[in-house]
Amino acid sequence: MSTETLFRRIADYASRADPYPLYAELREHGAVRQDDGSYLVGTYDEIAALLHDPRISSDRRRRTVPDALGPGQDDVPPAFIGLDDPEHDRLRRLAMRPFGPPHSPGRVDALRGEITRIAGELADGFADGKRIDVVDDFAYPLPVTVICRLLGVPSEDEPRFRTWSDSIVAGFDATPDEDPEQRLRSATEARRAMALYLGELAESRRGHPTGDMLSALVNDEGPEGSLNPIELMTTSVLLLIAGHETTVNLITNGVLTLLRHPDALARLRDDPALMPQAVEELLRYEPPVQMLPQRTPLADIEVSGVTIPQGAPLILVLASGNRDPLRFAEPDRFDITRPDNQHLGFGSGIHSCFGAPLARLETQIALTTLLPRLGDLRLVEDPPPYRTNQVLRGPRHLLVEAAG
């Protein structure tokens, strides 16, 4: 099959389950161009010096053909995410000062009693032997009940989120044979509403600090000064779909690759403490971000051997870096205790995960929550049925019930 396919059978919902044997196939080229134009690179060394090269830009403004993810979204300014230095700069040290060092050391640790408590909260439904969905009655829940309080989004307003963030993350699809104009409209009216939302409840607590992110983010004013009413709105969209979507999905699998290994699960239940180093092989063995879409040359670059030409769509395949032989000893299998575990799972460079620490707390508390449970517990399904997004990728839905 032809090389220039790759993304288009990747894309392909039939690849979702596993789409590693593609991987390893884009990895013996090192980067190919695609039938739209479009350049892949998976491999884990091209990858990483790709994230740290001033010569590519995050900002999709900057491309001169079409990408494979359709049109761009030009009435809706790009959160900090998908703009360059200097301005992601300043708007990441705004949106820092109230999440982490060297200003609020402590908030994310300080979550850990009510993510503890969240946690066991929903693991109690999995007590009575009846048939789970860990996505639905744990692994959504949990990070978005977590980044709702962390943010101060009341919590009877909680609901809206989910259909809001289904919309958005969709607008990340690229479905061959399908319409990406209504698919990005209904993006963009999503993002729209949960900004206008977002916006007006920071408003609302100016002047009245009540503890929370929001509130941090219109009330405190560093040396930058502060951000302005469109900043705010966009940033505070990123920080809450950023703040879940991929936590629900390192939950997830997570739980479902733990499942399939029981002697790592034996091992975990035996040694707790080995978690941290669990979650760190999740992040490169499945990990929730598969790849970077949205990164442009600014300049002709050359990856091996191939010449990517200014303003082409790069997209940077994580997952595939994270499997590559040449850097990972054994890259297929899954140890939890792999040493020198530097994945691609959070990125790198100057966009590596703003909520990377947030995440990894989560997964932790949650998995080592679960452990007592899934021992006996068996999959309904497998592999069960996978959301259709190609970059956030996932299980739709996890049943579980009672071995035997």
Given for the second form:
Amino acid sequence: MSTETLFRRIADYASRADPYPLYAELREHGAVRQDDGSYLVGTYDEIAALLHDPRISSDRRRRTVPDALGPGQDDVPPAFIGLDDPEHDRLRRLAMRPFGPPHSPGRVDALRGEITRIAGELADGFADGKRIDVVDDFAYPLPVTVICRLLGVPSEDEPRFRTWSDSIVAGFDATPDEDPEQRLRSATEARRAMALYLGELAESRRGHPTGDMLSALVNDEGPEGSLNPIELMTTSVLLLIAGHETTVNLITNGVLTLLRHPDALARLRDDPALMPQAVEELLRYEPPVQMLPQRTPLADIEVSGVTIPQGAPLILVLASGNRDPLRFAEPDRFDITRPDNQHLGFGSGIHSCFGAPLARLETQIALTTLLPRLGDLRLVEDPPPYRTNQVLRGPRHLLVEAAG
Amino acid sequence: MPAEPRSDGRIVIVGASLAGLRAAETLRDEGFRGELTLVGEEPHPPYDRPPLTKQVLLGRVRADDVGLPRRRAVEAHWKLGVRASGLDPDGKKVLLANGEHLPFDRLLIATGTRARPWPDADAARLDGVFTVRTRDDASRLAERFDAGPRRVLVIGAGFTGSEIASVCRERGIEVTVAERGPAPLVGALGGALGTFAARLQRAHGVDLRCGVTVTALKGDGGRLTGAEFSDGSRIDADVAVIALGAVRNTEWLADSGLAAGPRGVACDAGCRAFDMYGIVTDDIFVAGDVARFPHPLFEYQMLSLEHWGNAVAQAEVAAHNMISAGPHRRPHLAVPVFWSSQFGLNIKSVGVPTFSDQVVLAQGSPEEGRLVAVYGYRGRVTAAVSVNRAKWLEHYRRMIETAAPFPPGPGAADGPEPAAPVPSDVPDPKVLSHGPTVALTGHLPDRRLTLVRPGG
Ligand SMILES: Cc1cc2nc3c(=O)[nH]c(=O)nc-3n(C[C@H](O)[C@H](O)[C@H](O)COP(=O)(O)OP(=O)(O)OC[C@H]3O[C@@H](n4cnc5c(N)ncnc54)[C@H](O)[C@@H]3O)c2cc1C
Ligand code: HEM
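Following the display of the form predicted on its own, present the structure of the form predicted in complex with protoporphyrin IX containing FE.
After this comes the whole thing, all chains and molecules, with the earlier chain placed first.
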């Protein structure tokens, strides 16, 4: 089949459960042009090089070739994930002040106890002998509760976020054939509603800090000042969405992958100290962020002998780079003790995942909590039903029941 | 026929610091089962030097808390607090200062460097005169800083001197920096960034004096009181830190027949030492600051680096090659990387900035305090230096490895208005007070280069 339609084939829902053969086809060809003028790259070295190339923009407003997501959506400017240096750098550092080193080095680690407690409570809620949906009963509530606590969002408002978040993420879902207008309109509305809510919440903390990140972001003044009200809104929306939509898939993929690989599960149960390595391997083998769809070259750039023109949509398929045999020996093997595992699961370069330490900690604790039970469970359906989204890919439900 | 593994026998490592430790760990990791001995002149187990002129002098970390993290157990005999005084290559023995002889099958030389002392030995003994190479040095100087000196004089504005000046300002201590060259850091980074560094130091209240030398350190009753400069001026100071660069610890090899001299011990890309005729040995290896090795990316010139990352990478290659035969050996080709933190900035370089004729600003700007400068030699990229922009260096490392054309094309998202490259103005080391932390020392492995004696 033509490589010009590769992206459409990847986006096709029928490929969701196993896109990896299509990624292998992508790697055969290096960089491939799609019939809509966008480009896909799926080999490890090329992706890593592009992620460090200062001529590759993350700002979709710099595209000259329209993409499936339509023109830059609305009046709200992008959050720092969609900006370039120096703006990106300034905002990321301001957001980092209450979250990580050098200013708040202990922030994430201090959550360990609370994450363990929440995970324990959720797991205790699994009724004996009944079917469990790993997504709804465990993998979704855990990171959502944690990110809400961290930011300072009251838990009674959490359901509103789920609705907003669902619409926003559907907006990234760059399925090319479908008419995206309606989807984009509701994404824009949801983003605006969430931004207003978070902006008001943060305002109410001005002068009355309550120890959470929103309070710190409105009240703390660093040497470089602080976020203005619009930046505060876009940044907190970004943190909430990122905290909502990614870790859930890593935890779910973890359960699914371990149930599919009983040898790895047995090894982990014997030696839970292998968990951090196992989580890294999961990030390589089943990464929740399959691709980065919003890069644009600011000059003509040559990749694997193909010239990608300035302004063209450029899609970096991280999940394909993670299975590149030129970088990883036996890439399709799930090996929890894989040495030298520098996967692309958290991206790389200046936009590399801001929340990685938190995501790692949550997933390590979540899977460690479930370990003692996993041996007695089996998958009800394999493959499970997936979400439609091919960028943030993961099961919509993961039903498991007692093995009998 | 597959090469015979060399995982038995006796290995001696002389120099029990960063390179020595990482080599020992790699040997065990890769299956060496024989007898392993580490000899170190310092009484302490291996520790990390970069924090000495940063966190330790700032008083944030104690000098005895900088031990190097262990990657694994090494099961070795540690002979600490004893100096190797000679090498008998025929009898394959290391001679120790305590009279002991250590026989070996394979030897790793990792004796690093020491601080170049103040040339006037009497003045160097004055109370208040310091160098910083070891944790004991740093601990004594930190104590002196705690006591609140009235003025510190730093002689030499290379990385070490500049970091010490930065610590002084951060602690609110008055500091004068004397540098014979035209600006701080020029020996490592060339003229353009030297100018930036000079402005930075002055903006932080450093009394920076370039183009002068310190002609005398003055004392009274055994205590330092001040210094005189070549321009006739003088200052009062109760502490002087000598930061004139490093001297390679090769004296113990003087009669060994190896190509060892003031510029280090010459070795091939596989870390095997050369003898004085330029013939490669097969059982003596070199790694870390003491090594002088050819690098293909820099026209096979011999390089001497004083870089933490190089010590680690080279130690790993040396260890691997010590226990692998022929076709299984690996070359040490890593692109040099160096970092420094001073005056609130993180400065990092890849490649060899002194191997250049031109430099261009590629990203950011000096005004922002964030930038990437790219260096080229005869039309290809040979180095890049970032200020608070380290995450981009990976890109330039690739350009160096692929000999990408210089200057790099436009299009960086945070690129300045396109500007023409300017000369990189790398001075002759002779005109500097601080020794360069990278030295290109020509092509010949057997040349016992004469010492360039700067400053003073
Ligand atoms: C203050 C300071 C700050 C630094 N900051 C940075 C930085 O920011 N970034 C960076 O990249 N690099 C930095 N460096 C350089 C880095 O620390 C060195 O590259 C590294 O220590 C080299 O390791 P090595 O093992 O080769 O040599 P060394 O660390 O010099 O160790 C050699 C050891 O051998 C011992 N020895 C010498 N002669 C004998 C003998 N005859 N017998 C027995 N033992 C002997 C010595 O006592 C010493 O312990 C800094 C260095 C210093 C001193
Ligand atoms: C397993 C879970 C997660 C995965 C797989 C993941 C993956 C990624 C990836 C691949 C990127 C790079 C995006 C790009 O280059 O365009 C990224 C960026 C980002 N992530 Fe995550 N993420 C996870 C969890 C989190 C969490 C919990 C948070 C919030 C606390 C978070 C916050 C962010 C932010 C703010 C960015 C933008 C960084 C920037 O642009 O500088 N992520 N993430």
